[in-house]
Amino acid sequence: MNNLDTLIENGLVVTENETGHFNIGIKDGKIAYLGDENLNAEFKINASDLIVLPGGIDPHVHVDQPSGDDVIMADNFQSATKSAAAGGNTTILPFAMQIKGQSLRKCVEDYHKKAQGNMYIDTSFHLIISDPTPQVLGQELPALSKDGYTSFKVFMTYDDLVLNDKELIEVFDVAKQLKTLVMVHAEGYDSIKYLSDKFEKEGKTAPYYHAPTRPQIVEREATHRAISHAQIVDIPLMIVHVSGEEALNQIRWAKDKGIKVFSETCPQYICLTEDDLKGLNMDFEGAKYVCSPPPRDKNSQEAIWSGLIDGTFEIFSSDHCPFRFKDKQGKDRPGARTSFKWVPNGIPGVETRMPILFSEGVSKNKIDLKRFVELTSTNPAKMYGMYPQKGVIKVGSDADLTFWDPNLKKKISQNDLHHGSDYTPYEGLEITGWPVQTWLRGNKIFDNGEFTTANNLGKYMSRDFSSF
């Protein structure tokens, strides 16, 4: 073998087969070798007392998206991607999200100008379909998926997002003839509003009731209905950040029926609960931790648990959406404090995401490595056509490695993340296991806290259609 660029180790690696001490041979950006010899070199790095693992794959990011005329996100390309480098991701997947009367197409060049050059780590884009017009269904969509865009977003809430039963049929419907794969936010946009008037009325208005009218019934429904939706159009499914018992058991139930369904959960199903939201004494503090679906309760921590632990879950994603706290134009945004409905949906997590499920899964022993990468890495590959270029170490693949120090403990800290967003909702949780350095493709950028490279190295991916 001609002489590698980088040798790395002594490291215990995690491939897709086994867990082992091998050294890693890197050429041109590429894994060239995986193997037990002492080969020559340009640079060797010992990785003693070290874990290697295949880059993460968040694959349910928000990114500098349209989030009302007066609430701007906290983060672009540049600080979400370099948030998500040192939480041990060496690709993210954000959202192009097409505005209601916007073309699709127009959308993702809009997108794809605010990615351009300020990315650290590679991208690539799932589309949200807001306005399912003839020209979407029948031109646009069928020629971004041959492009590359093989997977794309419904939502069954939002206002400005939700789409009818007969709409989502019809994007269903244009799914199957592409093979594309459609994730689904699943909550039932028509009780939401009930509950949410009937609360304002009531003179519940404080975050914390964001929670109440948003209960798993509501996401138990939905999660059925697309289910059913996806069985008569017979097309596999992705429900994304399912966040208790009552949805999973849906998406358990049509499993257990040979229906394709998917599903992914998120740190804050297993970290936060409906109690947080309540804040110091139901005060704006509770703002913090408004997303949806809501945090639940303990059992429902345990819930979500099993399923990662069963094989039930594929995905475990952060769904990064990142508001400022204090600031006019993110979560205190004007009318937020007279109802917890103006309240900026989403909490920042990109970082923190794979720390999280490190400490609370493997440090605890409630999954093992080859779980925790086939979470965070391997399936996002495999589901959303980047395997096996990425998400794997294994000759041929993409150089993008973490290093993790499963003994290094230190707590979450909004000082030490580099995100846009002014706090964490995961202040102060103990974390046991970091990722202490980050490689895309051969470079290390990122080690011990401190960025290596001065220049964004990260790329934008074309994907081919789920291997699921």
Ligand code: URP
The other form holds:
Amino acid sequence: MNNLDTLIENGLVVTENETGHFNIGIKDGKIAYLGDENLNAEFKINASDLIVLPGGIDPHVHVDQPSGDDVIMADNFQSATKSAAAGGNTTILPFAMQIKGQSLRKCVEDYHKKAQGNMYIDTSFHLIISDPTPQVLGQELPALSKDGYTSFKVFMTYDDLVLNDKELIEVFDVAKQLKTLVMVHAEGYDSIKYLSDKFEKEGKTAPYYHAPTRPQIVEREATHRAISHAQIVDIPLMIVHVSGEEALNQIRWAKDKGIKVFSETCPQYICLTEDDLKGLNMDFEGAKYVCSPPPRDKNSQEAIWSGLIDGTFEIFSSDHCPFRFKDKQGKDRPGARTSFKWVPNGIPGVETRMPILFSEGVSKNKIDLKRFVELTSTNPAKMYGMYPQKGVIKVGSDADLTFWDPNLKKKISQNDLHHGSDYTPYEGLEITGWPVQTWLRGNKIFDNGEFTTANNLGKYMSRDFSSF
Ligand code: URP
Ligand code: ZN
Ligand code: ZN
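Okay, that is the form predicted alone; can I get the form predicted in complex with the named molecule now?
Time for the whole complex; same chain goes first.
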């Protein structure tokens, strides 16, 4: 073998088939060697006290999405990918969100303009379909799927995004023909509307009331409805950001029946509860935790853990959707203090996703390293058509690597994070096990708090179809 560019020696490595101490050789940005030989290389790195894992893939993040007239998302592509890299990620999948009336192609071009030259790590877009016109379904989606946009999200709630049942079924039908994967935001629009109006009339308007107006039953009903529609059309379905036991039980029920339903959950559903939305004393501080679906209770957290442990969930994503808290163009937008209805939905989390799962899962012996890697990297790569280029340490794969120090203990602190938000919902959470280096295609981009490359090394990836 020609001289390697880099040999990473003696790390504890999770490969496709086993966990053990291996040397990883890198040549031209790819993994060129995996084994125990001490080969020649220009650079040798001793990783003997570290764990070396495939770089994280966060397949559910929102970046620079238009969020209404007076609201600005806290991250652009530069800050989001920087924050992601510091959290051990080498790829993110943000959404290109269609605004009603807009051509999908135009929408995708807009996001490329925002991302181009501004990415620390690799990036690929899912689409959000908010306006399934005949032109969109008949021409734009087929053309875009050929160009590698092989997954899209639809919503069962939100005024500007909701699709009715017939529209959902029509979109599912197109996905079947194109073999693209549909992701569903499963919360029932009408029941939320009914409950929100009722709570407002009763004067219950604090941010906290975002949670009881979107109770688990609303998510459970929509999850079952989405699964039923998918069953009618006969397509696989991805239920995103599953928050609670009731929706999880619908997914288990479907899986038991042999229906192809996949699902993801997120840090907020194992670390937060709806009590966090109460703030200090039912005050506006609760807006920091307003996201949809909302966090639930301790029992639900346990249920979500059971799904992470037993394999029900394929993916652990962040649903990073950052707004600034002390900002009239963020959580504190006009009207937000008069009703929970006007508080922007979403919380930041791309940088803390993997440390939280490592600490709460691996360090506390709930899941092993192999499962951690599946949930945070390999399964996202397979689910969204990037495997084996991404998501695995294997000869021929991109040398996307994260070095973890399993013994490093540090509390999550806004001061240490790189996102554009001015708070983290996980402030003060003690973490055991942090990513200390992130490597993108053989380049060390993040090293113990410092960024060691330019901000434009990330590339856009067009994707294959799901191989799940
Ligand atoms: O509250 C959330 N999760 N906002 C982000 C948009 C979405 O539904 O994923
Ligand atoms: Zn959603
Ligand atoms: Zn989301």
